[in-house]
Structure formats: C-alpha cells, structure tokens
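Consider the single chain below, provided in structure tokens and representing the form predicted on its own.
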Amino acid sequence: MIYFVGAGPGAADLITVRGKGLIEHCNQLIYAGSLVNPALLDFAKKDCEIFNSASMTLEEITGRFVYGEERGWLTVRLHTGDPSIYGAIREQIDRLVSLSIPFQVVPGVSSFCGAAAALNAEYTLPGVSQTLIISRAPGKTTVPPREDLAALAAHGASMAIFLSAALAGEVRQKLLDAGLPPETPAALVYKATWPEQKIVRGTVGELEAMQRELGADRTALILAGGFLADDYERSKLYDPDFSHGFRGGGGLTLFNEH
C-alpha cells in the first residue's frame, strides 16, 4: 500500500496522529526535500529506506512504489502541508491507478492554516470576509487567465497566496490593480510554525519592500485582506440574543449538558 501523508506546515508535532504512525511503520519513505521538517524523519524505522524527491523524476518516484509493492512494502509518500494543495499528487496517483497499486491519501494541516495561527489571525471574520482565496502567481507553473491574481482579488476576500514570495513586486501590483487600496493590511510569513519561523507584517503597497526585510523568497505565504485588521462584527454563534439549535435567544440553554 502507497500512503500519501500531509506533513503538515512545519513543526513535527503537527503532523496527524495517522500520518505519524504510518512513518513510525513503513519499510520506505520518500519525502519532499527541503519542505519537509527532516525531524520527521526520526519517526521512521531503523531500517526504513529513505529517498528524498527533490533529486527525483516521477518515473524514479514511481519506480520506488513499485520496487516498495513487489517486496510488500508500506511505503509513505511524505508531502509538505496537505497533499491536495500544490503536492502534484494527481499525475502520481494515476501512475499508481495504471498499475493497479493501491494507495490512500492522509490530509495534513496546510501551511495556510500554520501561518493563520502565527499571526492569531481569522480568515472568515464576520462582517470583513466569509471566503478565503488560495492562489499564486504564475512562474514555471502557469495560472489560468481567469484565475489572474487581479480578478481574484477584486472579490474583496481574505487571500493566502503560495509560492509567490520572490514575486511579491507582481503581487502587490496585481492586487493594486484589483482595486484594494494600498493600506489593505498584509503579511509575510516564513516557515510557519518551524523554529525559525518568521513574520512581516505591513500593506499591499509595502508588499515588495516587506520581501526585502524578509530576507526570504521561498516557503512563505503572502496573506492579504481586512481579516488582518482590526475592525469585525461580532459572531452570531455567540450573541446571547442569537438563538439557534443548540441555544434560544436571551441565552437560555435548550439542551442539558447531561
């Protein structure tokens, strides 16, 4: 079996409780390089046969779940964050589905999730914004014309933008373009949740000189919205003369705890 494993964003102790015993298990491990906090690595067996894929091609990668499933191996395809964001886990997939190997995908936590905890930060802050918009800015990978960073960004939502820190001069044009104003608050945040994690926190029209006191153009997010700022409406969750399922108005309870 081909287990696909979210390492989650950063520190070893955010990965899940499934994703940390199927390393603790498995006869082989290939993760992905850099991105993945190699202390991870020290969960896995003595004996495990380790591979790092920054150095490999898809045909290398599937010839090591082949190798892995004729010996009747677990073998664990480790992968930075959740494995549905960016992982490049589908073309691996149907490798696997074209030779009938069996697999499953473990979810992990996204490093948009770690670099909303960092900066104690909502995206869905009520009154400011209920939609969070995951995108990049084009490089080698290219970006659909309707998925250009300026017509997202014209929606006014919270954004969490990837791989995209060395263009943030692009970034902050773009979303200039998209008519946010300058002093929309905006942050960088490097390696969310690793110990050498690091926040800058400024506007959109500071993106580009944020970047340089950054220090750092790879593994960190640009986040941009009102959700960073202080200005909310209260949750309707929580508003005693807001009545719902579980609470009536004026705060009476409709359940007993027991």
Given for the second form:
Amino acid sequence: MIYFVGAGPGAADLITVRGKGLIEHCNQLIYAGSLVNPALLDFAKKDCEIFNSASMTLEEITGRFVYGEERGWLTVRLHTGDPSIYGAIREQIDRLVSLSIPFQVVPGVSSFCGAAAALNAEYTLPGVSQTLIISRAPGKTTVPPREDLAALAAHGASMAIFLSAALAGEVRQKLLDAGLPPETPAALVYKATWPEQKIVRGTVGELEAMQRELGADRTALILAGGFLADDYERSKLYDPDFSHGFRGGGGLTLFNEH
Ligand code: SAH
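Same protein, different form: I have the form predicted on its own, so give me the form predicted together with S-adenosyl-L-homocysteine (SAH).
Let us now look at the entire complex, which starts with that chain.
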C-alpha cells in the first residue's frame, strides 16, 4: 500500500496525526527533498528505507513503489504542504492505477495556510474579498495563457502566489498591469512555520525590493490583496443582530451542559 502524505508547511508538529502514524509504521519513505522538514524523518522506524525524491526520476520512484509492494510493505510518499497543490502526485497516481497498486492520499496543511497563520491573516475578509486565488508565475512548467497573473489579479481577490519568489519583479509588473494600485498590501513569507521563518511586509509596488530584503528566492510565498490591510466589515456569523440555527440569541451555553 502506498500513502501520499502531506507533510505540512514545515514545523514537524504540523503534520496530521494520521500522517505521523503512517511514517511511524512505514517500511519505506520517499520524501520531497529540501522542502520537507528532516525532523519528520525521525518519526520513522530504524530499519525504514528512506529516499530523497529530489534526485529520483518518476520511473525510479515508481520502481520503489513496485519494490515495496512486492514485499508487502507500507510505503509513505511524503510531499510538502498538501499533496494536491503543485505536488506532482497525479502522474504517480496514474502509474499506480495502471500497475493495480493500492494507494491513498492523506491531506496536509498547505504552506498558504501556514503563511496566513504567520501573518495572523484571513484571506476571506468580509467587505474585502471572499475569494482566494492560488497560482504561480510560469517557470519550467508553463501556465495556461488564460491564467496569466495579470488576468487573475484583475479580480482584486486575495492572492497566494507559489513558486515565484525569484520572479518577484515580474509578479509585481503583472499585478500592476492588472490594475491593482501599487499601494495594495503585499507580503513575502519565507519558510512559514519553520524556525527560520521570515516575513517581509510591504506593497505590490515594492515587491521586487521586498524580495531583495528577504534575501531568498525559494520556499517563499508572495501574498497580495486588501486582506493584508485593516479595513473590513465584521462578520455576520458572530453578529448579535443576526441569529441563526445554532444561536437563538439567548445567553452563553457551556458545551458540557448540552
Ligand atoms: N504542496 C506544497 C507546495 C509545493 S510547491 C504546499 O501545499 O504548500 C513549492 C512552493 O511552495 C515553494 O516554491 C513556495 O512557494 C511554497 N512553499 C512551500 N513551503 C513553504 C513554506 N513553509 N513557506 C512559504 N512557502 C512555502
């Protein structure tokens, strides 16, 4: 059995309970290179066979899946954050399907969640934006033209831009081309939730300078949008003038007394 496990954004205790249990029991662990906190490998058994996928091809990874399956092993394929975001799991899954090898995906805390936590931010602020756009600038992997950052940013929604810190200057230009005012708040978050986490706050117009200040072009997210500012409306959910199915408008009820 193969488990694709989300390792979380960095801090070793931000993996799920299920993910940690699988690492503790697996016979073989293939982890995603520099992005996965090596402290997570310490959860593995002493005789667990551990491989860094950074130096492996898809064929070699598949070969290890087959090797483990032939021995009845439990294999963990550890991906950073959540495997569904830029995780390249689909091509692995399709090979497992064609080989009739059983597998399951275990979600993880994505780095865009880790970054929001680091900033005490809410992407979906009432009166500001109710939409989060997750995208990237094109690199070795192309981005469909209709998803050009300028086209996406034109919505004025909250934006979490992955894999693009090295391209901060280009991202800046795309966001300005979209019509975002240069003073739109922005933040760069490097290694969110890791001990070496670093945050640089500024504006869209300053993105390139912010990246130079950060001094890192990998493992960082570019966030942009009004959600990083201080103007918003309070929520209807906790508004005393707005009662709903779970709150009739009476006094506080201690959960234990239900
Ligand atoms: N599946 C991962 C993303 C993998 S793509 C997830 O859900 O987070 C790798 C990119 O993710 C990096 O280039 C960077 O933009 C971002 N990233 C991963 N971990 C990060 C972290 N701890 N802090 C900030 N950005 C991170």
